[in-house]
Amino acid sequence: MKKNKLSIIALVCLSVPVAGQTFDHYQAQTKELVISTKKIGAEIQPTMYGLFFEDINYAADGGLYAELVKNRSFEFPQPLLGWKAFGKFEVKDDGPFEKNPHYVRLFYKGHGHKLTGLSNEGFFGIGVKKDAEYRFSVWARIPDGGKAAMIRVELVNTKTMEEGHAFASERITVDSKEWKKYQVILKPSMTNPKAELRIFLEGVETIDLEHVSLFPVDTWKGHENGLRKDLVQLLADLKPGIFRFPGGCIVEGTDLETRYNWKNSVGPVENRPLNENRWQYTFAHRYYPDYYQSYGLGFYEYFLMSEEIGAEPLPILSCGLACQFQNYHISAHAALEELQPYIQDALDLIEFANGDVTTKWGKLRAEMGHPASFNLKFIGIGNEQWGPEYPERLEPFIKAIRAVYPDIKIVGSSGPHSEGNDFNYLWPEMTRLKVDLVDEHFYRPEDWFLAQGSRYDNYDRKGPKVFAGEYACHGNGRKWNHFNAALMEAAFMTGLERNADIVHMATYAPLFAHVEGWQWRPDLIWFDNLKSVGTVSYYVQQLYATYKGTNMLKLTMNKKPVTGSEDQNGLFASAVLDKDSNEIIVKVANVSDEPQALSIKIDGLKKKETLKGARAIKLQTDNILKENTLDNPYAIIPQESILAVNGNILNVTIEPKTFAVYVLKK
């Protein structure tokens, strides 16, 4: 006890003055920001934060897009992986859909009391909401004709006390030996994340079954072959600039056979075929052998949902090349003389976006429901590749898109790694090829992250612009989503910010996980079957986006940049003017674990402009290796408050292991 009242006493008297000392020492530790407003720098580019959405960790199927059935039309290598059939069934392959010809074919049982039918477990169950209505869909035929034949359709719940399993039910009338759709409204009774579809043959008629889905109705804008409203949302709450798709190495696939092929993925969505996903057996210690892509969600949705959410639409193709990664031989690539296929799909892509109604593929584009253009402004041409094989294959790419589209923008790339031989040889083949913008990746500890507050102050202002297309801090020993992690990102972003004129684009990556099929961490959003939540490295890339400002300001210290050199004491920062709201926007990121005094000084003002108010807005805790849950999805979110300003000076103290957005209103 007495140790502790010692150590209270001694703690105050280092906080007081003694007598005849001046305030020198205490003023001395306040850091002045100051700001010019003399000269106003480069505009920031509406595309500066986005979207990066690859298929891993179940993104699309069984998350983004809304389907909840799992193979839906039997196309799996095992064609009744997903389903339990019962009775007396058949799987048939001469359906009505060329590209996915399976079906099922059920018979009566021949006992009144012995049944036959199908059960889909979904994509680790089906999560339906109480009283919110779903739809039931089937293309079916009595193959024999005569009487009509009837299917009963139920949602059930196997874990259930009460009486029955089924808290949803209706029955459907097959009245044709033709091939016909037919739908029906379920509305559940009960809310239930882990239900599962059954459907069982009622009468002594023969039926097939093909292509069998449900849907919530409530999807995003109320699309029929729509995408989970909830996990729109989020990204639309982002406000995005840029939305990159379809992914990074399933664009390449582990071989050609495989990579995402853009054409496969239009048209009416029956005959859209199965494409197997990379990510299924990449990570064997995490595998998943039943995932694989429908198409479902396809080029049309992407762009469709870009459009609807705010942002520039990026996709990227395959330049011939499957993944480097688990191809060393050049044998496993398209060789040169065989690239005009893929070059043609890169003309034919921009077409069905842009392209007249009556051009082959705008055609197609109207026939799905939207005549108009997508007003497509940007292409990607492959993902993460390297050596003298990517520049030699991309160069017909670009000569044969500028020749047909002169103003459509390229994406190349840099390769996997943030530096390093195949960074440092593809930078100068990117400019020899005058791409238009250069794809960066980097997937960092927090050291790293903590290092490149400058990365890009030096970069050669008269080549291509950067991309920072995927990025993420994977915590030394912590690969997963906690606070600490978006603190470092928020650091860094400083100075994309502060290198607007050179920084055109940034997407932290990957985008969605599932809770129970994930591979990769961190993420941004995770997700259930029923709930969502953002990380705080959502809120972290909400709140740059949010307060992207229009013009780019110079911030300094001491007349230096703010970039975490040592020096600095922990603190990153870059400021921004937005001409819309006539404000100053300035972000902190202090990573040390002391508070720290901050005057920030608006240097350039006119005599009749002043400060007439500011407010901040923060996110911090007081674990840094907390985070956003389903269960607790608000644990870290920002805060606001308001501030008083003096003149043209804000004085602010902030607070340890803090970002913090300091909006200043004149």
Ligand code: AHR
Second form
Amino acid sequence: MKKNKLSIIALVCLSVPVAGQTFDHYQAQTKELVISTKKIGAEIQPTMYGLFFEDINYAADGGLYAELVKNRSFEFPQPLLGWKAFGKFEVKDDGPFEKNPHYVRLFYKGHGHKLTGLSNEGFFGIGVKKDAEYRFSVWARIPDGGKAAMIRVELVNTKTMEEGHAFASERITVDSKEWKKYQVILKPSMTNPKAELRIFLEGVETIDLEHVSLFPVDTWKGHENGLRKDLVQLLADLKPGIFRFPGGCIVEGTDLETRYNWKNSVGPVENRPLNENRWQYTFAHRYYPDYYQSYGLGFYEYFLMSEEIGAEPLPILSCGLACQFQNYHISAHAALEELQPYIQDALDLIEFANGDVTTKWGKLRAEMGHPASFNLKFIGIGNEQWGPEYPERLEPFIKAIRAVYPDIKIVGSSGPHSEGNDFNYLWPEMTRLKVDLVDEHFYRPEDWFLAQGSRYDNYDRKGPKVFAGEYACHGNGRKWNHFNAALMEAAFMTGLERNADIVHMATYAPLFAHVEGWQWRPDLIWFDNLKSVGTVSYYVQQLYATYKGTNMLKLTMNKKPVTGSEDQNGLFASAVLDKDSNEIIVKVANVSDEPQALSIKIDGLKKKETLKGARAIKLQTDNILKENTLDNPYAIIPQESILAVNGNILNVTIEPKTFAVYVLKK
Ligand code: AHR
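Got the form predicted alone; could you also share the form predicted in complex with alpha-L-arabinofuranose?
To see the whole picture, the full complex is given below, headed by that same chain.
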């Protein structure tokens, strides 16, 4: 099938047997899906489908965060990692930014033909586009005073056969003995995904350089400390209701020292200290020695982006336990009597997000550019924790937060596994502690997803709500973003939707991966330095979020929910009502190898109500192991067609290995 991004194939589906089939044969095979509209079900939460962001796979520095210079503050343990310094230079550590003290001093080399300067390699190169604008900025001074000094800033392509390497070049005059920020706009004459940034000292004066930065001017919403526009647009297009950040395991840290410390991620960007990124070394078979967190993308930026893409922010904080996978001894964790600073971090974070501008942290938020509250409603304490050490730490957090902020909803963890001892221990503990939501994680193979269609059907309706906070289908030996994995997720998600009274949030994971810097796959969105692509799983998420509806509806086949159970021939289905658009939306995944005739019957329309028409939006492929790639990003995308209805019935055939959303207009 030819696939164009916005193609609408107008097919009129007649409610008669297809040529060559007898009516009886058709009837015998047709499966009746009955959707009852007599009783409108529970509300679907606005937070139902969303995003989970973690700085893994170069998702932040080198990814979403649009900074193009690596190690811009010379704070990596090897201060010149990512840089080449040439000529006469010195790395010094008494710079103007207390938490980032290193900088580079460049000296005249003693002869006009001898060169001193710096080159930065960026993240897998520096990606720039022809004629676009890039803001170069640097903190600089001439330490010896005296006459002004000059630097020449260039974007270079050292792989070219052209006469010269530079394809953008500007000069900056540094005229101050005190540290000052200088900036200039570079306009490349070519597109290059792997340029270098080069800085030459010109003249004879000594010069100091600190916080050397290069951003596209055209970031998301034009913010100077901005985010990559194409990547945020992909997020916004998912219509997310919730945005969980900043992780994942990086919340916990390999040790407490390296846990994500939100307080270090706010305030002037020049003074946010570097943190290690555990994904640098967690998988030694995909080792990235230059993977750090600059915190340039910090909690302010996360909150702002949540607001701008219309998602509720859900920050996750350390509960005082370092990553339990990496630390088996209790001494690695904060003892109960040492928890207070961690609890204070949580209270201060709520104040940072919501507090009045007269409060300490609310004032900082205002100074950063957002006097209005971010209206934070949720907070998560702990990521993948387990054992009694978790509830005993979580409890004092809950007490402290509830005492000051009784309306904030608290998310607890059910550990790293989708079932088993830790899971079975933690769920009752979370119920006992009265958390509002419990975060479940499952990176499981295809057969697991197929067997979990009814996972939530029998969950306790009185306990905490469910947050499916990290999940993705990891194929058996086929661990990439192929169509089949996405189809399994789509099938499984009918169970989330059917249980939307208790499943209040669901976020696929991980979100982003750089094609040259990934540690973990599958992922929802892949990118390189200039391009990005939504996987088929991305489009599954988008279909669920776009057609999430407002209320649950009961859908049955032979009076049973359609969960892919043995007698249901690989069918999974769920239905919702959209009160705003007056539509009934039916999602069906056919994971079998056979086409299946369906009669979708709306039971309970009021006397004067009829179905006016319908359309189908489908995800299909000729090869279930196919994927969308950077070079072929729209290989598998939703295709829409118009359908005819017959009274209160829609007759359709769903093809093998297909996910379909049927939208029936009342
Ligand atoms: O998403 C990758 C990792 O998977 C997360 O950091 C962690 O929570 C889970 O184990």
